[in-house]
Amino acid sequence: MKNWSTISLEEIKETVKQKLLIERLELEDVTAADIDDDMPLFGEGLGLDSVEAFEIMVGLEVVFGVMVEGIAADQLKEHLYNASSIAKFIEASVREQAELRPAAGSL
């Protein structure tokens, strides 16, 4: 799995659009350029529904190794609001995971 803790926020954002949204949700006729960073993903924006929200949560673990277990529904809703908020959530999660891992050779 890719080490996401060393990747820029912009790269994470582009991966969210391409791998997590377009490919995972099989969005036809949508390109990464069509998805504005701040466009709401649900309802009026991209028009995703609750089934697709679940698929995004599964994809967070599969693509980025980020799990959403234990996160309150309100917080999760904020994290999944748009491509930018998802990318920031991933960045914070992978950096936190990297800090918790023991440094090589410290054991």
Given for the second form:
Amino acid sequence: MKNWSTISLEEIKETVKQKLLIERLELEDVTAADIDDDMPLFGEGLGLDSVEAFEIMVGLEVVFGVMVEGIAADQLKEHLYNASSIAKFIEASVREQAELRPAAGSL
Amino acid sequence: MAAALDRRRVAITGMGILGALGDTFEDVLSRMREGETGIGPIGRFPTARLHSGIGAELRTDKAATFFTEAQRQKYDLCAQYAIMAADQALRDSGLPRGPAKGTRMGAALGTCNGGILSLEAQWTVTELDDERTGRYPFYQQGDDVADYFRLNGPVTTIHTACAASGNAIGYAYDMIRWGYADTMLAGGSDPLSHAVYAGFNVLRALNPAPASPFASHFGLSLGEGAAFVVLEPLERALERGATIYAELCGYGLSNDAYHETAPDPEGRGIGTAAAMALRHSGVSPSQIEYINAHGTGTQANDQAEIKGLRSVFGERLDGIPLSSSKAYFGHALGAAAVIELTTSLYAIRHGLLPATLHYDEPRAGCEGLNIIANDMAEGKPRFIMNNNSAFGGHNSSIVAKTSLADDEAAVVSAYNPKRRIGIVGIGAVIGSSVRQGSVSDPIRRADQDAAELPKAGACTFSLKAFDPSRYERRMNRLCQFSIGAVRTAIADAGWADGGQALDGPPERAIGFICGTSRGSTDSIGKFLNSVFMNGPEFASSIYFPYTVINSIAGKTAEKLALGGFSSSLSSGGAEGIMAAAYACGSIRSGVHDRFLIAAGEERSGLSEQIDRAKGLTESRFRPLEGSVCLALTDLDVALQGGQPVMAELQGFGMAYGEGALAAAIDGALTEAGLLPEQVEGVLLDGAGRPGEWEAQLQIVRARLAGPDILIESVNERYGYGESVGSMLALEAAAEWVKPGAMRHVLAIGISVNGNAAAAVIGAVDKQSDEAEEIA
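Having seen the form predicted on its own, could you give me the form predicted together with the partner chain?
In what comes next, the whole complex appears, and the chain from above leads the way.
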């Protein structure tokens, strides 16, 4: 897995669109360019449903190593609102993990 | 003298159980009295990386002593559980173990996941072995029960997920009422599956603490097990002095037509089923004195279910003792309905009502109810209701009467065997084309030459191109075929209203019965692959809903707004004719005036391996996929309304085991009131493995013996695809009699395991016999 803590928010956002949404959810006829950063993902906008939300949650762990366990449902809902909020959530999570992890070589 | 068919009543005279609280009713009830739950730590597979580590597993491995080593090799655990529960039920009934001479005993098995453990044991979907893969298909579980007890009557596997055993009991009740069987074994079975557990886990549906339905904590606990009942005519049960646990008064089925996993938040589907059950039972809401609710404990279910029940019972609901047994047994999926019904009936015989364990305070939407909390209550309710709901939107509701004392004026639902049923619409998705009104004459696209039309085989249909408004992303091909075929049949029948008038009179709604042997094997393969290759904690949530094969019927119902009576079944090759028999009987019973019956299959990598396991790669016919749908209605109502009717469905026969084919033919002729020599043509659908076709042909010829009889194989022309072929046989028979040159044609479907169903299709007489008699 890539070290996401050193990668720009823009690149995380593009990966969210391509890997987490388009590929993981097998969205047909949708390209990354079709997904605006601020477009709502659920209900309106991209029109995803609850079953797809769980697929995104699995994808967060598989693609970015970000675990969502223990996060309250309403908070999680805010994180998963659009591509931009997901990317910010990933960025914050991987930074936090990187800080907790001892730096390579210091062991 | 047996009761006339139009007033035959049905009794439960034997019961068997295998669940987390024990494998005898005595043990189970003593634990229920103690307020014991069967839910505990899972020992069967690791759960450390999942959100929950608990479930309701069987405590003992009864199968180890019950079966021989060879039998354990032969049957999936689903079939083993079912056989053990059915054996107990038969012993309890005092009937011989198998059909008595001159009688017909059949079986209806409800299951959510069929033989999924036989694939799980291999932990691959690409390198499957034949032996274990052959135990997997859904129909195999019902057939194994039939083989074990050497049954000879109608045998079917009902796969409407968590409502399956409720539907199976209803189907079995109908088979007796309608005269197709003298005794039926009906029940459900589902062993705990690692992959299914992973699926519920990824949907965040599991509770880390034991489930507490209707109470403050959300989430379900999975369970496992089986239970069976023996059903027989009440009159015979009384004559032989059998123990009568209950009279089955009636049942209702429906589909939410809402979503593959989430219930309609308004509970309309369960409300429709409960109202239908009451209507057919002739029981008023005020007579129901106990409700065993589905009550899974999830946030979505409990609230929606109560809303649906309130729409039927109104404020009266608050006064009716109500409980969910899921906190005792876990959610045993396909076995849930029958486990909950049988344990309720047993408890009631002892003057007790099941409780809802782990109950603290009501959750939002479940306030004000008369919930039997934590301790069993005393009670002797005369009429009870048992409800279940499922993925795929299917619901079942059963009304039973626990005591025959004071049995005045029992209302028996109206079954009128004289009502004539006609085929008024045909829709098919076969090869590269959509066919309306006739399968043999496809609608050609403007850009397509006749020469380009493949006769059958692979289906290239795209719902996205045909009707984008009914398509949704990732929709599996079988769902697309099914929606395409059903939508076309509705159009052909001219049913522009779509039958959604559920608030209106029931005759305006449309019933829907779907047959598929395998469901979307492509989706099932993708889900299992995600579990096996990535790990159970990374199970695919988007494919999990399609591991239950009623998902095809459910998605079709959702996209075409079919909220009425709804069922889905497997037999391994006779589904079309079985669905037709079920629909005709239901129309004659006053369920709805109109029914759609559809059957379909889809080819995939997994289905090829199932073919190999079943010897179908040796078939003389090429593989066929697609879907065919027929629209059926009361023939006289149609004619009076000026609607053209293509053909009449005049009689059915369904039989299993040695001599099944001949017995099915005899049964269909008897019901149609025909002599063998009156049959002018036969359309045969069979697997076509070496020697099979010749042997079947010989039996058909010996039975009918007409010198000029025309016998044709639908598979020769279209190919072989388990369930779709038998619907093609019906459809082709309708085309044969439509011009009037032939009066009576027999359509026959024979499954991979020798389950047989036959139907007599007749040319349409403008007047019914009754009308002629009057004239």
